[in-house]
Amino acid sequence: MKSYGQYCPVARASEILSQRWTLLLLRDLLGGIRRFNDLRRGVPLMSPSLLSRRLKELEKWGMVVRVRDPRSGAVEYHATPMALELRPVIDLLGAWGQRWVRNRLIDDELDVNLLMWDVSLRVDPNRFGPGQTVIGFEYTDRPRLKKDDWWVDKWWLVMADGESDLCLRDPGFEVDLHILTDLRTMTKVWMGDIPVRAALRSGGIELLGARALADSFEDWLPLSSHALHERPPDSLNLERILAAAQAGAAG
C-alpha cells in the first residue's frame, strides 16, 4: 500500500489497517479463529490467494505468527500482542457500526454462510448437557446453494463433549430440534433488531422437535456480540438526518 507520507501514528496505523479485508481478518483472529479454511468462512467473498497474501502481510508486520499444531500438523495463525491490543478498537468499531451505520438490511448483506458460521462460533455447547445434541436449520426463503458437487439447503449444528461442529452435509444423526425460518428474520434476530419471542409469535421462526430445547430456545440461542448496542433515538436517526440534509440542499 502506498504510504501517506506522514509521521502521524494515525496515518502509519492506517497504512496497515485500512487495507481491504484486514480489519475483518483481525476481527476473526481476535475471536479465536486460527485455521486458514476457518478464516475463509468468515470472509467468504475473499479469494484464497488474497487471504494468503493478507496473512503474510500481517505476519510481516508482526501481528500474526504461524504455528504448526504438534498433534495434527496443521498450520495455525495466532494473533500476537501487537494484534491483541487492537481488540478494544475492533469492539468499538463494531459498536459504532451497529449504532450508526447498519440501519437496515439489504439483500446483498444477507449471507447464510456467514450467519451460520457466526452462530456456530458463539453457541455454548455446554448449555445442552451431556451427550450429543443436533440442531437443524432450514432457511425456507433461500434458493438452494450449490457447494462443490452437492446442494446445500440445510445446516446442522452438532454439539458434543463441549464442542460444536457446523455441518453442510447431513451428519446422519437424529435431529433433536428443527428450526424453520427465513434468512432475513434470523439475521434480524441475530443482530438484535427483533426479539426472539416476537419472531416466534409471528411465525418467522418455527421450532419442531424436543420440547425442552424449544422452550429454552431464547436462552441458548446466541446473539451477535453487537446485538446489545443501543441504537440512537429516532430524533438522531441517520437516515432522517441525511434526508433532511438532502432536502435542504435541494431547496
Second form
There are 2 protein chains.
Amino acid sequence: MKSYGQYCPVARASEILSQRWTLLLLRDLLGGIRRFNDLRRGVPLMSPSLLSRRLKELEKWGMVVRVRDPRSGAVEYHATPMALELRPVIDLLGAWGQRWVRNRLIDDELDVNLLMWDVSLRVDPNRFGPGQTVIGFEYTDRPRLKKDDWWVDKWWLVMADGESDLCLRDPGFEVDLHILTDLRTMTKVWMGDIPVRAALRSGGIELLGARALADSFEDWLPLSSHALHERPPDSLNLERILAAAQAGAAG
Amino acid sequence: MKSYGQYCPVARASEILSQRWTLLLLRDLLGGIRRFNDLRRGVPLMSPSLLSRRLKELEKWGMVVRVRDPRSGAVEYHATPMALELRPVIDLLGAWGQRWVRNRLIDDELDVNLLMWDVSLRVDPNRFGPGQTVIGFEYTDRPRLKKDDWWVDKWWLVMADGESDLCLRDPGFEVDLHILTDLRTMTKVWMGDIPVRAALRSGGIELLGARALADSFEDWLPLSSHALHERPPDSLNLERILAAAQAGAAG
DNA sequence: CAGTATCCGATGCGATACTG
DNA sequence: CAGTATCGCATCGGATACTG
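To test you: the structure above is the form predicted alone. What is the structure of the form predicted together with the DNA?
Starting with the chain above, the whole complex follows.
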C-alpha cells in the first residue's frame, strides 16, 4: 500500500489502521484475545494467511508482541502500549458506528458463530454461584441437522470455576436452562435493538428450565458493549434536514 | 470492497472509513474545506477521479451533502451531522499518530505545497491589525527557479479584511516580513518537533523585515493542531520493555 | 472551475491445500 | 494448534486526457 505522502499524523495513523481487517484485529486484541485461532474466530471471513501477515505487520509497527507462554509453550500475541492507547479510538468508532450505521441489520451480517463467541466472551461466569452451570442455546430458525459431528442449531455454554466454555457439541452435562430463539432476534437483543423483556414477552426468546436462572435472565445475559449507545435524535435525521431546508427555500 | 460480514459496529464503521483517502477527506471536510479543488490541495496524491468517487460515496452514506452556493453558483460539499460526529475520532486518531508514529520525518512526506496550504488555513488574519500584511516565505533548500510561471521556492501570504490568501506568484505588494527557512526545519517546527525559538536561534528560520512582526513571530505563527501532543513516556518504549523483561528473565 | 471517461497495471486479497 | 505456500483473479486506484 502506497504512502499518502503527508506528514499529517492522521494520514500516518490511517496508513497503518486503514488496512483491511486491521481495526477488527485490534478490537479483538484489546479485548484480550491472544491466540491465533481465537483471533480467527473473531474474523471468520479472513483467511489464515492474511491474518498471519497482518499480525506480522502489527508486530513490525510495535503494536503487538509475539510471545511464547512459558508454561504451555503456546504462542500468544499481546497488545503493546501503542495498541492499548487505541482503545478510546476504537470505542468511539464503535459508538459512532452503532449510532449512525445501525439502521439496518443485514442478513449477511448475521452470524451465529460470531454471536455465540461474543456471548461466551462477555458472559460473567461468576454470576452463577458455585458448581457448574450449563446454558443450552437452540436456534429454532436453523435446521435441526448434524453437520460433521455437531448440531448446526445448538450451542452449549458451560460455566464453572470462573471460566466459561462454548461448546459446539453436546458436552453431556445436564442443561440447567434452555434458550430457544432465532438468530435475528437474538442478534437484535445483543445489539440493544430489542429490550430483553420485549423479546421474552413476544416469544422471540423462550426460556425453559431452572426457574431461578430464567427469572434472572435479564440480569446475567450480557449484551454487546455497544448495546447502550443511543441513536441520533430525529432532529439530526438527514432527510428531515433536507426536507426542512427545501420547505424553507420554497416558502 | 467486500463486507466484513459482521454486525459489530466497529466493523461497520471500518467498512466506510477504512477506504483509502476517506479519513483524510473527512479531516479536511471537518476542517471546513468545501470546494472540490480545495479538497484536492489537501490530498495532492489523490487523482481527481478518485476524489470524485469518494465524495459520491460519502454522499451516499449521508456524510456529505453536495450543495450549490446560491450566490456564486459554485458547488460545495458540506459535512453532515453524521460526519461532524467523527471529529473526536479523527482528533484522537491524530493524537495517537502524533504520539506513536512521529519518530521519523520521512523525506517523502515533506511537501511544501501541503505545508504552506496548512499554514494559510490556520493563520489568523485578524492578528495583524487593519490594512494589509504580506508575509513572504522563501525556502532556501529549493532551487531559485521559475517553473511555468512561478518560483518554486517562494510563497506569499497576503492577509487583509480578515482573510488570508496564499499566492504562488508574486502578488506585487510590498512584503512586510521575509521568512527564510528550509522545508525540513519548517515542517518540524510546524509539527511541534522543534520549538520556534530554537529554530530562530539556530538560524533554521531567519526573519527579515518589519521589527514588530519579527518580534511577535512566535505569537502569530500558527502550528499544526497536533503540535502540542506529547510523545509517549520513555517507560512505554517497547525496546526498553522488552530489554527489561529479558534482563528480568535472565536474572 | 469542477469534474468525467477511459485505460491499464499493480497487488491486495481470497481460496485452497499443505506442514511441523 | 499455529501457521505457510502457492495461485490467480478481481478490483482498486493511478495516470492521462478530455469536457461543459
